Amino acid sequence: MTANLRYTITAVLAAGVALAFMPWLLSDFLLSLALSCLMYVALASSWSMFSGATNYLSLATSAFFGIGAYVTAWGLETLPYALAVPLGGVIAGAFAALVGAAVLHLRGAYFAVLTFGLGELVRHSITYFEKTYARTVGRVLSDPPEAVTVYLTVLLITVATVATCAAVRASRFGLALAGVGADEERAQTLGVNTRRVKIAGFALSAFFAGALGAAMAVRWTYIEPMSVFNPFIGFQTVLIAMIGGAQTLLGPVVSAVVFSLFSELLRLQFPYAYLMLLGLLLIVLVLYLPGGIGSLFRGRWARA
């Protein structure tokens, strides 16, 4: 472990310990806002770990999040919450590995459109299954865990996500992912098994999104496919990561916190202006700042 990686992981763990005291210091509204910030920090970081390195634009975050949420919805009556959360991540990761083995030979707009359709496919499949066999759509969570338990669980997932991202970036596996993003054919020539690397990175990213969906599912009393497979979750995750800089570690973290607080204000006060601003930000980023705001400071951070 390098000194830089050791310093980064120590800083992440220290921030996690400090944030663990928030349930006893914040009101219910502020705690809910902090939970939303943590959720998007983990989602944006896990998305950047794969898509930021490989330049494969994945829009499947909502699919993995929803799979994890439904693992909790279906299993909470028989499984403890502490087991349902990692199980949601494992199932989402296994599903991503299976899908990735079939579609990761595609790139660009083809891969983006297919991963977006993946979320819709899973949503409609679960809707059909519930209507056909359960004679209902959705699940009622009658005995969810306490709010403090949910917060600490999401915080643990977020700390694990950011620490894993830092470790991956400093590893040979992270170097292989970056090689795929820089020049996949050249990486193959140099001996990188790009197919295996892409599948593993895609599955690892999906694991954290699925675990997060399983942990956050208990916030809703009633879970139905449209709410947990909401495409807006995936779009906002991509936008947050791109604004902060998907190829940096700190960029998505800072962007998720600022964007969550800013969007909460705009969504409550100016709901239509909020959606217009999202579209405008995406256009500006693609045209003038494809590397995100974090790319402006990357050289300074490296020199420091």
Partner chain sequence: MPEMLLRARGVYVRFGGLVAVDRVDLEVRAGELVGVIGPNGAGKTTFFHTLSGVLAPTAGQLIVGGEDLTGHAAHEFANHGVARTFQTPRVFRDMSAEDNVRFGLEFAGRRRKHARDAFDNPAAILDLLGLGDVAAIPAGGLTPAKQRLLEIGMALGARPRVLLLDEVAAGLTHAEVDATAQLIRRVRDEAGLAVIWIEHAVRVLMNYVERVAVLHQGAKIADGDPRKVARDPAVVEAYLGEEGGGERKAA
The other form holds:
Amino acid sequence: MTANLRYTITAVLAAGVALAFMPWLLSDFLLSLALSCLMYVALASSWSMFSGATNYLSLATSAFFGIGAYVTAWGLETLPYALAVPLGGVIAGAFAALVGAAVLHLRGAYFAVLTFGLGELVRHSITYFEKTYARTVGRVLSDPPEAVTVYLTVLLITVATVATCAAVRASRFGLALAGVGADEERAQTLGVNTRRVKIAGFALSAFFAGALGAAMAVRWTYIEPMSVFNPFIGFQTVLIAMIGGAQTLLGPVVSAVVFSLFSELLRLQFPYAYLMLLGLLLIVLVLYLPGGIGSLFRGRWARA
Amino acid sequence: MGFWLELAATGLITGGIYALVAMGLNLQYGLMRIMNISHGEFLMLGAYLTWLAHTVFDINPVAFLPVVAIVLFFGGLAVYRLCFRRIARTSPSVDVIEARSLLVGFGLMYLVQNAALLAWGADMRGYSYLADAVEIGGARFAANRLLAFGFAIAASLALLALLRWTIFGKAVRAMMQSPTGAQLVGIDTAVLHPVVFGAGLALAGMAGGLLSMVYEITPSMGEPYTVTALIVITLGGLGSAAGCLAGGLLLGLVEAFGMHFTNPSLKTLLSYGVFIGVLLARPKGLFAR
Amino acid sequence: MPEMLLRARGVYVRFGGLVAVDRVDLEVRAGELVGVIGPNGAGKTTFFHTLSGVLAPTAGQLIVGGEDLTGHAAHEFANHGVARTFQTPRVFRDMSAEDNVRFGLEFAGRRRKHARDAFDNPAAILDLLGLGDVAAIPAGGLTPAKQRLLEIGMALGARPRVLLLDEVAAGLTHAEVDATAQLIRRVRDEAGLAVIWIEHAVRVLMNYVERVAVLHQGAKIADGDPRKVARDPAVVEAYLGEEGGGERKAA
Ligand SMILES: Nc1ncnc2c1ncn2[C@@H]1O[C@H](COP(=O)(O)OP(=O)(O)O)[C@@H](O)[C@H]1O
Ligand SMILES: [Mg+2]
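After the form predicted on its own, can we look at the form predicted in complex with its partner chain?
What follows is the whole complex; the chain from before opens it.
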């Protein structure tokens, strides 16, 4: 472990410990705000881990999130929450590996559009399955865990995600992902099994999104496909990460906090105008600052 | 017999629209490496324009189609000028053009869709136009569907003819095969690229106008068509307009028969199944030599 | 006899109706420095694509260090010791020059040691190439000539046993060509590599290699001692269409 990485991970852990006291300091409203911030920090970071490094634009975040949520919905009667959450991650990761194996050898545009519809696909499949076999359209969680438990779980996932991102960036695996993003064929001629690296990166990133879905699912007492496969979650993640700078470690984190707050404040009053603004911001950034805002601060602290 | 005919016709009708939507995207991607994820949003705009013209000004939707095409064509020129031209000029390689235009398309999708939500709200909108049934060979169809099909096929064929027999079409095809070669013989990308981009949006807008005669419309109606368009492109082969027509019709048929034999809620699964199957078995399209 | 490191048998590549490489055989042993020349469009680069696994040949066989790798992915060629440069430099633009060299060391190069451990760290490789002072600069910011040198550095980072060089001397002055050639010989001698060096301009290579193969319209029309090959009627014929091909810079 390099000194730099040790420093970053220590900082992430310290932030995690400090944030762990929030449930006893904040009002319910502020705590739920903090929860959304954490969720988007984790989603945007895990998205950047794969898509930021490789330039493979994945729009599948909501699919992984939804899969995780359904693992909780189905499993919580027999499994403890503490087990459902990692299981949600593992199943989402396995699904990503499967999908990735089928399509990741294709050009980036195919990958993007395929993942674009993936959430819909899974949502339709689950709706169909529930209607046909379980004869239901949604599920009521009978015994959801306490709000504090949920918060601490999400915090733990978020800390793990950001720390993993930092570790990946400093590792050979991270170098391989960056090589794929820079020039895939060149990386291959230097000995990188690009196919395996891409599948592993995609699955790892899906693991965190799935675990988050599983952890957050209990916030809805009634779980139905329409709400947990909400494409908005995935889109918002991409926008946040790209605007913050998906190739930096800190960019998506800061951007996630800022935009989750904005989103909570503005979305209720000016929902459409706010989202239009996000879209416009992305366009302007891609045209004039393709590395995102984080690329302006390419100092040591941003790159880890 | 009448039943099967009806099923096949239903598939072909949807397929005709698919082909029309996919053709524009295919030309854009084949020529410029722009995979415009907001393609469906422009289809939605075409639908809303037609709906507005019909409900507010009482204009016949069919007569309004050329207006939709022209408006979206110029809209396309503007979008190209404002966004994609800069990407093409500043990107170091085609892969970067592709990656950046994907992101810009994504931003556009957000922008356009939410603008539509702001303007017209999330409610379903619709109007009734030629909804009476027509009987052909024992099968019954709503007249507006037949009309939509007819127009979709006519527009697709017109585009094919344009590509095959006009100077402009030859330039586009030359450009797709060998960009540098085409430039050497004096084909001007500064004209060709915006025009093809605009034409792509015009086709999407017309498809939207046709769809508004048949279905209810919403601001989020476009998204599934973007995915479908890519599936059709995959089936038909990159850059091939004729492949698009065949691929679109084929996908329409697969969906219609597939849903009949399985379950209507499996439609997305079916088209994805076809998509992944083709990607794995014949990544260059069904009709590649 | 030194070990046979690379053997291409009847390599054939077709793009649609165009035969780019026409049943080429080539064998290279450890320590050899082989030149490959041919007019523009002769199929040299395409042949390299097959030797490095970037492109699977339509027909033919590729044996690397005794193992048949035909149809395998490019990273397996790299892992078996084949490293290459690209004619138009394909450095990782956003990474520093040093990280570009480190890349190969981390992947293909991890599996091997060089015969003499002269090139086991990025700094040594960059110094050898005279790029020591730009180690920290993002590769995209280097001049094209330096990017071409860095391409060699990236390939050396992979600790190759067979080094494929695609027109690394194109666009260089006479003195620079000479320096590059000395460098290549030195690397070959110190690490005991086999080197295959493509050049479009005939004269560049002839003075430096011990053996030269000539490609013409995809087919190999000569293979042997440079002085003999230069007088071979078929070779003279092939280059006749290109008056002064020796001086012309490659496209
Ligand atoms: N990907 C490709 N598709 C079609 N033709 C190609 C492709 N790559 C190379 N060619 C053609 O193959 C021939 C050989 O090209 P190349 O190997 O680059 O020659 P050289 O390196 O000797 O100049 C040329 O006619 C070239 O146009
Ligand atoms: Mg060449």
